[in-house]
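Below you'll find only one chain, the form predicted on its own, shown as structure tokens.
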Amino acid sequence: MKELQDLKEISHNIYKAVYNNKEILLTKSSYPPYYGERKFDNLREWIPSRSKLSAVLLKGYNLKFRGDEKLLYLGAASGTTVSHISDILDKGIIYAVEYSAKPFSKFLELSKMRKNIIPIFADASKPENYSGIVEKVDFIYQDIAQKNQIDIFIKNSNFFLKENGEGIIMVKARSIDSTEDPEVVFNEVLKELRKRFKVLAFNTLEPFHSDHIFVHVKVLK
């Protein structure tokens, strides 16, 4: 295997390097490959049309990281994320949330390698069924293909998001109006955020997942 290029940190246990003239993204870490991913001795690859954070983060936005954070995941499905959020939450803890039984199968299987995923089959859009588990966080993190997603992501924001906390939402348009104009939905979605949350960032998931936008957003004051 060849040996990669130009590799930097760009925050706290992910790395970009190139390989085989391209840019890819990576996650420091001492596991094996969970999803048919490659590993290059202590860090595998984050795959792009596998995982939206990759997506964001290899299109060049950056979230910083310490690596203690406390990290609330909404729609976990069977993990890819989640696996690299737990290498580079080290020394965090990330309350993990999927409702679907097959998915929720196989992400048990991760979670019993890593000690800092805490697996919940829960209804995301109740989370007062697991309030009693998770605690105050300082980020939440959604990936739910569902009309009510955004009410979703406030209500658990509500829940469990500390006073300064973050979040990030993955918004699919076609899963909440499969009829109208992706750009229409959008617009409504940051109109809807922006009543509660002040909207860091936001934009495309272009090449890598069409019709989807993320929106960084902080706890308004």
Contents of the next structure:
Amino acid sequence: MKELQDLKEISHNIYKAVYNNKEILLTKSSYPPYYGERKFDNLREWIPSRSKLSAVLLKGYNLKFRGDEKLLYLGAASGTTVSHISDILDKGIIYAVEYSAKPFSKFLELSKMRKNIIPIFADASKPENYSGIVEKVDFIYQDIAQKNQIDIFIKNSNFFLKENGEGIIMVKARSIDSTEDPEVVFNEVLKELRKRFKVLAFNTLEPFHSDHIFVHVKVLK
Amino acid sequence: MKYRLWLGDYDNDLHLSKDFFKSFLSCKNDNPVPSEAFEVAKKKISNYYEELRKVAIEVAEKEVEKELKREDRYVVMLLKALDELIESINILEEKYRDLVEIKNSGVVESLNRSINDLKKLRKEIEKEIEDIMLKIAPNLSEVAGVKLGARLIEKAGSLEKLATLPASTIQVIGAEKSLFKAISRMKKGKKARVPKHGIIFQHPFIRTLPKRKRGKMARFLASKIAIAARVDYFSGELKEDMIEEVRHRYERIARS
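Let's see the other form, the form predicted together with the partner chain, since the form predicted on its own is already up.
Every chain and every other molecule in the complex is listed next, the one we just looked at coming first.
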């Protein structure tokens, strides 16, 4: 059995290590594996091809977490990424919104196990419908493959984001316009976002996910 | 200003609701709720998050179950099973024919029996799809036919989604590949041939027309299917004159 080498904590509860000559990402967790990932003692491997946030961090962009943030997660799907965020924000609260029944039923299993996840079965494009449930949050994470994904993010940030709050959006070019060149789509998206936010960083998710970029934004003062 | 929170109404003071499950489901606000409201709520009940989580999970469980049990989902899943079944029957029958030519043994006989059983099952599933389609989408079944109607629901994802699609999209459902090819050619300024029909081609009123008339009929039929799906989704009552209109139009186009 090979060992983890060069283990270092890059952010609260997030670790990088070398395993089998490959750089891998892990989160500190007292829970069992959730989607077939490997577990090393109290660390769960965070697979970049399964979770876009892992791809972002593995590409070298570091997000600083304190561990007690309140986070709104739009597009939780079956909860792969949420399970890791739940590890990271061990003293925080995650409001997770998903509208598709099939993956949500799997995600519910996770929510029952983890004390910091509040599952909301609702349409993320209608934040008014869950406005009485979600308080003001420090962070909005969005991974929704919808044509109007930028609108959805803006609407939700109007409702829920704190004054100095931040957000990460995973933008999928194919779902905004399948015939246009991804570059063109991304530029449009950035232009749209810059009207309301300060764009802290953006990058592609190659080689883990093609035709995707992530955008890290902060509320304009 | 009054706000509705999951645990009660807030207007400078919080009035706890009697039933958290009920208020959780109806806490819609048109404007963002000020953060004081939540601060007050956290003070009002001890272990705020624990309680919220309990209610959220229970509500979500019920909602998801309701959603998963919907009849149009049932039809879609049945249709998928039916597709697989038909394919299997065809493959098995082919193998059976090969086998019978070589040797008519006992095993080959029981294969034949099993195939016949599968065919019976296929009829049963078809009957079930028909029954439910007539119940949940009578107009769609009437205008498009049960099979095509069910297929359209499957492709759209649900009856709700089909009801919100424009007729022009319904017209080309199932022809996405050639449609997007045509669109990307048009964007480059080249000539393109946009598909006239997707799976609605299976409808006898389109299939039986000569090629040059199919586009016109497909356009008309798609618009009627869109209306039928909307009537089914929102009211559910049968409008009998719709199919007559379609037939009328078909005869006029066929004769012209």
